[in-house]
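Below, in structure tokens: the form predicted in complex with its partner chain, a single chain.
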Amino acid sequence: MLAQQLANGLVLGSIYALSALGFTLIFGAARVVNFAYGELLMLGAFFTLTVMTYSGLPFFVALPVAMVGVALLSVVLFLLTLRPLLRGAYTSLHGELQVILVTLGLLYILREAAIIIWGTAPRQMDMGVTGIQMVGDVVMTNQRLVVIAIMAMLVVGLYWLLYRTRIGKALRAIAQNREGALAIGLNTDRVIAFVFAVSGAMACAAGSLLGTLYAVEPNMGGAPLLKAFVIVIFGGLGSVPGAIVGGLAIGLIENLAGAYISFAFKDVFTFILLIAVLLLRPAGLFGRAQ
């Protein structure tokens, strides 16, 4: 029973980690709290489903195509709405409020657009993976194992991007010390656009995986956004390992608390843990004190 709950928690935690990664990257590099992020998850699921429906391609081919699509959309939204604001945003509170309002506005625009295009009815998305695995008395569908595998691949890919590529190093530099990055001319639109692209791709993967486990619908983005928020505060704002560990931890806690204490109150335990972490380590588990 415990092992089973841990396994289930790992699946949920993988998806949470993916959602939190895209969210924390944007915050780390651009200091933007992207309220529209949950809608990118939702659009990602719809993009994948649409590619599958119209081209007949299987999920695993449609997903990368959709990830490119959402990455592009994310960059376009950045260039159209946020770039003009970001220049002034760090010298005045006024600028920061504008950025928040713009991403909130995008949240509603994207959600309503999805309702107009696809309607509100939930849709099924089939990964096309069947069968189960049994280890001892732990039962896992192959589909859920694939979710964990995809998350692991994407995390490896992300680490490669951040640590092995030139633009990834610039991105880490910006996240670690803005002033330092400015001094050596790193904060170009290109680097910030890149982080929006990566974040969009992550959102698409998380949303599509969620869609295969539950359903694809226009209001599916709200809950993951809230979770990403909690995880990123829990793990440390802008921290990549914090998002991964935080995502997995919260997935596990929700499952264990739901199974052993009370399903109805499972979210309460997440927030109790969050408050405890903030009391003990105000910058989050992996965060740096400012």
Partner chain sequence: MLEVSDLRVAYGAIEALHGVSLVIAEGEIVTVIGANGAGKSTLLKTVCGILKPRSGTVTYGGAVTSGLPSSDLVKRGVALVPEGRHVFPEMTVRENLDLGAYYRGSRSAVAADLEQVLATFPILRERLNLPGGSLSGGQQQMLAIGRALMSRPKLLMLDEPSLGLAPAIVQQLGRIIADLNRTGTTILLVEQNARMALKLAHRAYVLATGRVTRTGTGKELLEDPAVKESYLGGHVG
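Only a predicted model underlies this, so the values are computations on that prediction, with no experimental measurement involved. Numbering follows the first chain given and starts at 1. Between two forms, the rigid core is the largest collection of C-alphas that superpose within 1.5 Å. First, how it differs from the form predicted alone.
Annotation for residue 177: C-alpha shift of 2 angstroms or more between the two forms, rigid core superposed.
I would like to compare: after the form predicted in complex with its partner chain, may I see the structure of the form predicted alone?
The following holds one chain only.
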């Protein structure tokens, strides 16, 4: 029983980690808490489902297409709504509040747009993977194993991007010292737009995987957004390792609490952990106090 719950928690934690990675990338580079991120996750699931429905493409071909679409949408939203505000956001509290309010406004606009286009009825998305694997008493569907594998591949790709490419070095430079990056001539707007593209692609992957396990509907982004917010605080705002470890930890905690205590109150333990981290280590597990 315990091993089965740990395996289930690993699957859920993988999706949470993907959700939190895009969220924490945006904060690390742009110092923006993007409350519209959950709706990008939801739109990613709908984009993937729509590509599959109208083109007949299988899930594993439709997913990259949808990731490109959500990445472009994320960049457009950044250029039209956030870029004009970001300069003021770094110099005043009023500017930061403006950015937060804009992302909250985008949250509702994107959700209502999804309702107008696709309606409110939940839809099923078939990954096209069947069968199960058994290791001792642990039963895992091949679909869930694919979820873990996709998460691992995207994390490896993200680390390669951050630490083996010039754009990754520029991103890390801006995250560490924005003024210094500007002083040496880095185009911060271009780098931040790239970060929004990557975060949109990660959100699309997380939403699509979540849609294959549960259902695709316009309100599906709310819970992952809240969990992503908890995870990045738990792991440390702007920390990629913190997002991965935090996502896996929250997934395990939720499954264990739901199985052994009460499924109805599983979210309570997540927020108890959040409060404990804020009291004992406000910067998060991998964050640094400034």
